[in-house]
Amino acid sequence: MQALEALQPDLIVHAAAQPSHDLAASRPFDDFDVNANGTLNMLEATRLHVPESVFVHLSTNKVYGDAPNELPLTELETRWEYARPEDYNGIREDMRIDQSKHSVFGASKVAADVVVQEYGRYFGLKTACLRGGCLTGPHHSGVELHGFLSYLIKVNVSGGHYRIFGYKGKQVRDNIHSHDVAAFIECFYNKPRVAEVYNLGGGRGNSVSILEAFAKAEALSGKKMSYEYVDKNREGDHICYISDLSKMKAHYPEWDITKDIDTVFTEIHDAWQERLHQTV
């Protein structure tokens, strides 16, 4: 509160949190610390301090718990795709974020993102929540669990071994890189609106599969990806999540993807490869 209050901040974007999946599991009062309690202590200094202030949230997808998996689905080839017509553009933010499945993290991250719209609506805050995708860049740094595309090209690019959890390595992502992440965010900055929700991702455009992101790791580095498959999916995992950039372009019609999944792979694939070669 203290540092709010003696900076003055004319923009807070909110980007803390406990990431980790299995870390909520085994330290759910931690996870629930930081990342729900902990954004209720932003809002709170936030309101007390700089209340002309915008503040925009970094939420998560994983809101939407398991829901999004009810959608019909097909099976092609290298990936799982919406059955019908209406759901072509992806996941809408009028999916529901109750009665499914979220993991310990996903709960902590709805507490968040809820408060958040709650101190637009009650104190009239100017907040938004990014329901981000796969965010992602040069410089992200990747684990199994977290930071899927950085995390592939990395094994890809070191000679590592890559595990394929379900799904047949077809469940899809869309990936958004951090530059046009940031571009959004000066957007509602210029322009702020009062609880907004806005789903965050690359799109359909910007979508691939495990096994499409195999295939194109590989044409950037010319090594064969090395692999297993683990015949069970994580709980609570997306087996097909784009998100849908209508209302952000409606609302923002100035703002748009400028880095093309094939920009984001060797943007991704080239920093990985000056990292590694550096501790060689």
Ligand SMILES: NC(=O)c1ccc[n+]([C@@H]2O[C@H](COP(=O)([O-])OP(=O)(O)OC[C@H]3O[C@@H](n4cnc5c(N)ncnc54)[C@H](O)[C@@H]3O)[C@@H](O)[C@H]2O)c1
Given for the second form:
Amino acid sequence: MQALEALQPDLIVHAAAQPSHDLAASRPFDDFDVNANGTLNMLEATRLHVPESVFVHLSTNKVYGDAPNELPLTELETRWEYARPEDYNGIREDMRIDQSKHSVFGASKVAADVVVQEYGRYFGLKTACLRGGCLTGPHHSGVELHGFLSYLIKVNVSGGHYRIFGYKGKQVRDNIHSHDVAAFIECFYNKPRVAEVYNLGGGRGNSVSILEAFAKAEALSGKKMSYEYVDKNREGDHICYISDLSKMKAHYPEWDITKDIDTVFTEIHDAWQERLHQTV
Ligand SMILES: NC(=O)c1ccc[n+]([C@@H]2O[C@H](COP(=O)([O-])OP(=O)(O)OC[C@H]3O[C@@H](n4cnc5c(N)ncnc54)[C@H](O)[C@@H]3O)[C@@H](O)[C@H]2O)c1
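What would the structure be for the form predicted together with the named molecule, given that what you showed me was the form predicted on its own?
Below, the chain from earlier opens the complete complex, with every other chain and molecule after it.
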């Protein structure tokens, strides 16, 4: 509260969170405290001290729970694919957020997402919820349960061993570079709206399955991927998740993805080469 009162920021990007599904399950009160109450603290401080400030909240596509898995899919050689033409561009913001399995983490993030919207609709704050998918970049420090692409490339570069959890390794994610995330936040800041939600990802062009990611990593490093298949998917894990970027582009036509999937791979690969080399 005092910090916002003293600083009087024009823009608040709320990215603090407890991001672990597993930790949330073992410490649900802590998880809710950080993700839901922490967000409420930030909103209330904004309302009381800087109500003209733009408030951007890093939400997550986990607010949809496993509802995206209800879309009909077809199995291709290296990936799952949406079966219906109307789903081709991916998940829109009107996907329902309730009556699906979220994990305890996902539930606390739903609470945060809804309360951010409410401080827009009810109090008139200039808020946006960015429902992120796989946000990444060369400085991402991926670990097995978080930061899929960063971790996968690290394992390949370092000669480690990767475990695929279910869905035949054909599960699809769209990946967005942190540069394009920041660029979108700047667009929203320049022309803010009230109580908006956006699905923030790399879109279809930046989508990749685990098997396809192996091939890209191998091509960059020249090293074969060492992996095993665990025939059990992670609880509630999305099978094919691609963010439909239509709403972002309609509201902010000056914004677009500038870092395509190959650039994202190359930057992460080079960064790991450098980081791992430095620690040797
Ligand atoms: N990285 C992704 O792919 C991704 C995807 C979807 C959504 N998000 C969202 O983006 C945001 C940032 O995620 P990240 O991947 O950078 O995670 P992260 O764990 O790297 O960052 C979270 C930050 O929150 C801080 N934090 C935690 N508890 C705090 C507290 N009580 N008070 C103040 N700060 C606290 C941590 O110190 C950390 O710096 C989160 O809201 C996350 O849900 C990230």
